[in-house]
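Quick heads-up: it's one chain on its own, the form predicted on its own, in structure tokens.
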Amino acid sequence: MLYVLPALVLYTLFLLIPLGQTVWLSFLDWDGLTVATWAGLDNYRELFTDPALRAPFVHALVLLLFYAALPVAIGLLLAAALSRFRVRGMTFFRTVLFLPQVLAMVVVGVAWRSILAPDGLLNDVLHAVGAGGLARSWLGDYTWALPAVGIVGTWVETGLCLVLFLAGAQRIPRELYEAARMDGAGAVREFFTVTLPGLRGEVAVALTLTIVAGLRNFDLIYITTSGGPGNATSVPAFEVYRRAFEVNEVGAAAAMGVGLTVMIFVLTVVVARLVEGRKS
């Protein structure tokens, strides 16, 4: 017990107590300056009934397609291909793909904001190849702003998934691949019968990490779009900041923060149940 006591004290001071204070604030009507009044469940009721408060959660779920589903799918395909064929310069290839993970998200946001600007690199390339009709203000377009931010998330998270899967693929016995090939398995059957079952644990870790990264996304949104145009790219973490520090609706911000915490907890438990549960 004494060994875990320091960690337990820090965990209580920096996580459990702030979480308890946030839950308490979510039951108050407070602007951060004057005396707070009891609001009961009103803040949570608005969370379910106010479209402006529901929209950030919908946007977060859409972003999970780009932050979690696409990186895991691309990482699995690349890991399967790289484990089947010998590629020269594998270390360089792996380093380049993992590079976005070591960059500060502010740097990533500033770089991609420049690339996706109306006079940015992407539109210049489209004009150069004769597809100028597709050029647009990617981050200022109501339809394309959210997918554009999502593509940046895919670029960031794919390297992490690939490194996890490549490390896991090295643990898969080569005899399994040889046995599958002797049975006449092609690349697709080999992937579904050997590679994918062997990487089940890594898939669970990758999904958990990318889902959490997608749901707590704040800095990329703040740097690239500030939730705009309108609220087309607003996500829960950004909306918590905006309501707490710009609109002075601390109670509503706290309720949204609690909702985001519950959402992350539920999704990570579901992933663990679906992927790791079958393994056990």
Second form
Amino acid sequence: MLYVLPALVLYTLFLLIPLGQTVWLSFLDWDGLTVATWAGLDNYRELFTDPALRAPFVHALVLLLFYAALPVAIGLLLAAALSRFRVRGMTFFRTVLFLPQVLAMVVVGVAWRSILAPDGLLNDVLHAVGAGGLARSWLGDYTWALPAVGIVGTWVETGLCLVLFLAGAQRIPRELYEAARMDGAGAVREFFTVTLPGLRGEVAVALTLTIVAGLRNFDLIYITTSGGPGNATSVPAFEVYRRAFEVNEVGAAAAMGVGLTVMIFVLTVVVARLVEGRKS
Amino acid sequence: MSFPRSGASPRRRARASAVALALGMALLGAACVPGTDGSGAGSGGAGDATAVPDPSKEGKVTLTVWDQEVRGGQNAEIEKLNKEFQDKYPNVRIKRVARSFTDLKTTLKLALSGNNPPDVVQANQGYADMVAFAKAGMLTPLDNYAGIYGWNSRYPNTLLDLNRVSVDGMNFGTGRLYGLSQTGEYIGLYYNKDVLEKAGVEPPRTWAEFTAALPKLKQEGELPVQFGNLDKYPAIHTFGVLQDQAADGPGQIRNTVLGKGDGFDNEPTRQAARTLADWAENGYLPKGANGTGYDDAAKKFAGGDGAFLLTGTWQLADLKKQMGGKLGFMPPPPGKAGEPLRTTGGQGLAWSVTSKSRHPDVAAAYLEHITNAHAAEVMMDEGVLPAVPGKAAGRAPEGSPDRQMVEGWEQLNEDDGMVPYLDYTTPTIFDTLTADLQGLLEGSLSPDKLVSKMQEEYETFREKQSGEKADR
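Having gone through the form predicted on its own, I am curious about the other one (the form predicted in complex with its partner chain); can you provide its structure?
First the chain shown before, then all remaining chains and molecules of the complex.
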């Protein structure tokens, strides 16, 4: 017990105490300056009844498709393909694909903001290939802003997933593949009977990491859309910041933060149970 | 972050979470209600100064100043004035902390509630910042110094009032003075002389000429008004100008912003909403403007894309650097030639003295130093619009955009034509209105709906406020 004490002290100091404080604040009505008053469950009640507060959570769930589901799917496909064929310059491709993970999210945001601008790279390409009809103001469009921000997430997270899966695929015994081929399995069958089960643990890790990254997405929204157009891309993490620092509603912001924490916790537990197959 | 590979067995984890829970509970029990009740803050006094403070008699003083003047000319002007102040009073050392507007806004609240806040801070006007700070007793009322230094007569009332908060901390625009603004700013009309000439359009002298020029420019294949609204706030300025033009006088909207008007359910607001929607629909504004950044739009305008740009005087120095002689500037033109001007505008962030400052006299002397006639000259030389230009206005060459800007400012003050920013109206209207204006531009929110949402926002806040008042 003694040797975990230093870690526990740090954990308590920087994680448990702030968490406890946030929970405490969420029961208060506080502007951050004057004396706070007791609000009970009001902040939470609003979280469930006010559509303006519920919407960010819905957006976050939509973003998870782009932040977690797509990267894992693409990563699996690429990993399966790459482990089947020998590719020259593999290290180079791996580095390039992993690069978005290394960049600061602010840099990513600024770069994509100019790519997605009305006269940005994406629309230029669309015009060049004769699909000018598809060109639009991606970040300013009520329907397309959320997917556009999501695609940036896909771009960032895919490299991480791929690198994880490639490392995992190397651990799968060659004999299994040989046995599968012996039994006459094609590429698809081989993927589902050998590669996917062999990567189960990696998929769970990738899902957990990408889900957490997707849900606490703040910087990208802050840089690209500030939650706009209208409130079409507002997400919980951004709302927490906005409420606490811009509108002086610290209690409501804390309640939202607690809600976000619970959501992340529940989703990671679900991933651990279902994908990784853990039982308590 | 803990992901499943971290190795703790489920049982150990269960115990750990029990410990965490117990800790959390203990913490909740021990926690007290946060926030100051005002008693911990300074006396809010400083009412004892009776003569012009003399910082040289204060001994060794370090004056900590937090400001957000990080852009080119403004930064240069502040640095110069700070140096002069320290040269004049060798016993005073200024410790300057300069951050961008957003960074200052988010950190200032924490700094002010601490035990050792800066002496002088720049506080944003309105309910979310200055009113909240004053209500919590964190700023020193400056009325006494205003009398000693003659600030009341130096500044026009419309400007000084924006830095006032009522004694009960409920309203602003009236009551005690909590800050002094150094610079002036207003939304004006920039134009590209080349683009206008090519399309055969004269710089407008009246608002009607301006609106008549828009379809003509469009016909000639030019973009009439450059505009980028990805950052959400630019539309609030455009909308404000349209509203001011549609109103009978500047008083109607100004009173609403200051909480004593009839709100937004009126003809000028409706008309402004319709005009903005029309502009977007008719292509007077660029298509998909909600997806273009504010700075990007300014860059495009400087590059010759767009005949007009409706934005603040803070852009002048940058645009002039890029466009040189092609750039023209004017306040939004009046309804008829020679009629009084009006536009959205006001002043830079207020420089305030914190109530816990141990050197309020030095701080006040500093405020005087950065806002007096000499400071105005320093500002003009750096291309910054002083709140009170005085004789310094003559330092800009005749006919230059700078000169137009200063003359426009003086005319607006003389005409009493300044309407404060709409986002001062309630603590949350900045969020709701900027989001709704994006909807209006996109065509998904009708002008009437926009107006009714604005009115709802206004009424909700008024009701909440009167409820709070009744509680007291």
